[in-house]
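Quick heads-up: it's one chain on its own, the form predicted on its own, in structure tokens.
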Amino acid sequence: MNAEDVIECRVLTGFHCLPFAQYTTPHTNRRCEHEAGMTMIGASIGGRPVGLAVFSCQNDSEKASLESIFVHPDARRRGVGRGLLQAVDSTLVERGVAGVTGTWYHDARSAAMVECLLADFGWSDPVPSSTVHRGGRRLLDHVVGNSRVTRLPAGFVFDSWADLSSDEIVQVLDLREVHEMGVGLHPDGETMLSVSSETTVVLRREGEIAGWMMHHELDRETLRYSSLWLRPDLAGRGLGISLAIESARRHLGLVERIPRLFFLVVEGNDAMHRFIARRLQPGIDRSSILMRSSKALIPASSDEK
């Protein structure tokens, strides 16, 4: 075999990373730079970079997640994405971890190359996971709309994130453990966005924080409405739809500046589906559904069968 057709896969670390970062989104390689637990490989032909794979990984933790994988054009159908997943699984055997879990949207260009390689490669059938929705200015239009103005019970206020004190910001922080609360719904959840505490809106209910509809900052011109989350004695009073609408008119204010913005719905939340579909879908721009898949590395002990 000639040496330029030999498929090289290793962990890069450092400066080796640089010319691989073409490979995947900015979001990712901010991630690698400083999330522990996150792992480029890299696949180079006579020393040419070809591909990346970029998984992550918590300490002590038995499932990864792969977060990209990619091969150049040139390079496809050459064994370099069977190269990548192999040094994924073999890495990952090496640090104990016993299963690994990979996303992609439907409707991606790569999705049915992706879809073929991880069948070749011994992962479960892909299924939905959840959908993710992306608008601008007239899904901000028509949520502001179509909503009448929001008249709050007694007791309740909006209040911006901007304006809640360090202290508050600890109470906050605070709420996660009181309500069990997951890491989705949680602005601690996410240690690689800022907040939008320009649109992020907080409610108080006699001056306590009692919910909040959170936004971060993706990029510049982007915000992902991030979580709705409300203490849970409060749901079922339209609550959650005024925080949702009082963020949108917010943003809407300054869509000039953030003209985009995309929030997901996990399979399963059939409530806010039917809404979404009923009240908001005139205004969305493109709904792409992400599919899962997964593979078991570490068989399971016959304790555990």
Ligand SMILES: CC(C)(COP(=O)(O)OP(=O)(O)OC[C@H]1O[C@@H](n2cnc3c(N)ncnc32)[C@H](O)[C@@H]1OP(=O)(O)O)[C@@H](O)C(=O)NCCC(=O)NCCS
Contents of the next structure:
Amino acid sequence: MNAEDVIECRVLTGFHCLPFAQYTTPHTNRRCEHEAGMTMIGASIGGRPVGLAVFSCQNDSEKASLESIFVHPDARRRGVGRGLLQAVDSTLVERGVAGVTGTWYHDARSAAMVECLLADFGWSDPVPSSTVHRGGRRLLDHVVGNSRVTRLPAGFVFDSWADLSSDEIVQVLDLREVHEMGVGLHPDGETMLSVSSETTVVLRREGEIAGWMMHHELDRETLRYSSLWLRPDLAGRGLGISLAIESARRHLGLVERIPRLFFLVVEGNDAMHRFIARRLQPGIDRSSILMRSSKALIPASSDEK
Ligand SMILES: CC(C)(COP(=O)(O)OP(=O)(O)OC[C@H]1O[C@@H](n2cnc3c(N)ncnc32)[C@H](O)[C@@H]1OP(=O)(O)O)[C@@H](O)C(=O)NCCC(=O)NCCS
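Given the form predicted on its own above, what does the protein look like in the form predicted in complex with the named molecule?
Every component of the complex follows; first up is the chain already shown.
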């Protein structure tokens, strides 16, 4: 084998990451720069960067997630993808991590290749984990146009995230201490993206914060409708849906500037899937199923036996 054919995979740090940044998204690059637990593994052939795998593993966590894997089209089918996965496995095993999970869209152009590569490398059969719905003006028009003007019960008002005082933001963060709330539903659960202060809506009851529809800015033109949360004792009164409609109404006012949105519904949230099929489907531009696969890693000690 010529030296030019040797595939070298290694963990990247500092400025060594730069030549490989082209092989993942700007968002993942930003996460690698700012978020603890992100690791880049670069693949080179004859010193030329040809591929990148990125995984995330929080301190002390037993589990890691493969955030992205990409090989330059000219270097494919030469074992680079397999080399990257091997390097991900051995790096994680060295760190004592027990398993790794990955997700991808069922309708991505690369879905079949990624599935074949992971299957070839011993990952589990893919299963749907959630659905990502995307839309824009048509969806917002549909939601706002088909909804009655919201009349909140006495004592309730909507407020803007932008109008919360710093003390109230601390109160919002403290709500997690009192109420059971999935990490993704809590404002603290997102460390990288800014809250869209113009469109995020807070519900107050007698002045107290009782719920929110929170949007985050994925980029200048795209909002992620991240979390709809309502105090559990207020459920079943249509207040959650009113929050969502009010936030859509505010987004519609800015749609020239921020034309896109997406939101995610986890597998198993049947009520939400039914609601979307009945009420939102005509406005949605595209829905993609996020597929998930995983692999258990063999600890280094038992490997040596
Ligand atoms: C998937 C990908 C990483 C594979 O990289 P690669 O270097 O070509 O993979 P390898 O040469 O190591 O192939 C390993 C195995 O994967 C499978 N595989 C790879 N490409 C495949 C393809 N196009 N079709 C079917 N199987 C494929 C095969 O089982 C292959 O083994 P084989 O060559 O012995 O048949 C690469 O095709 C790629 O980067 N695709 C785009 C991925 C993408 O868009 N990522 C961004 C979102 S995360």
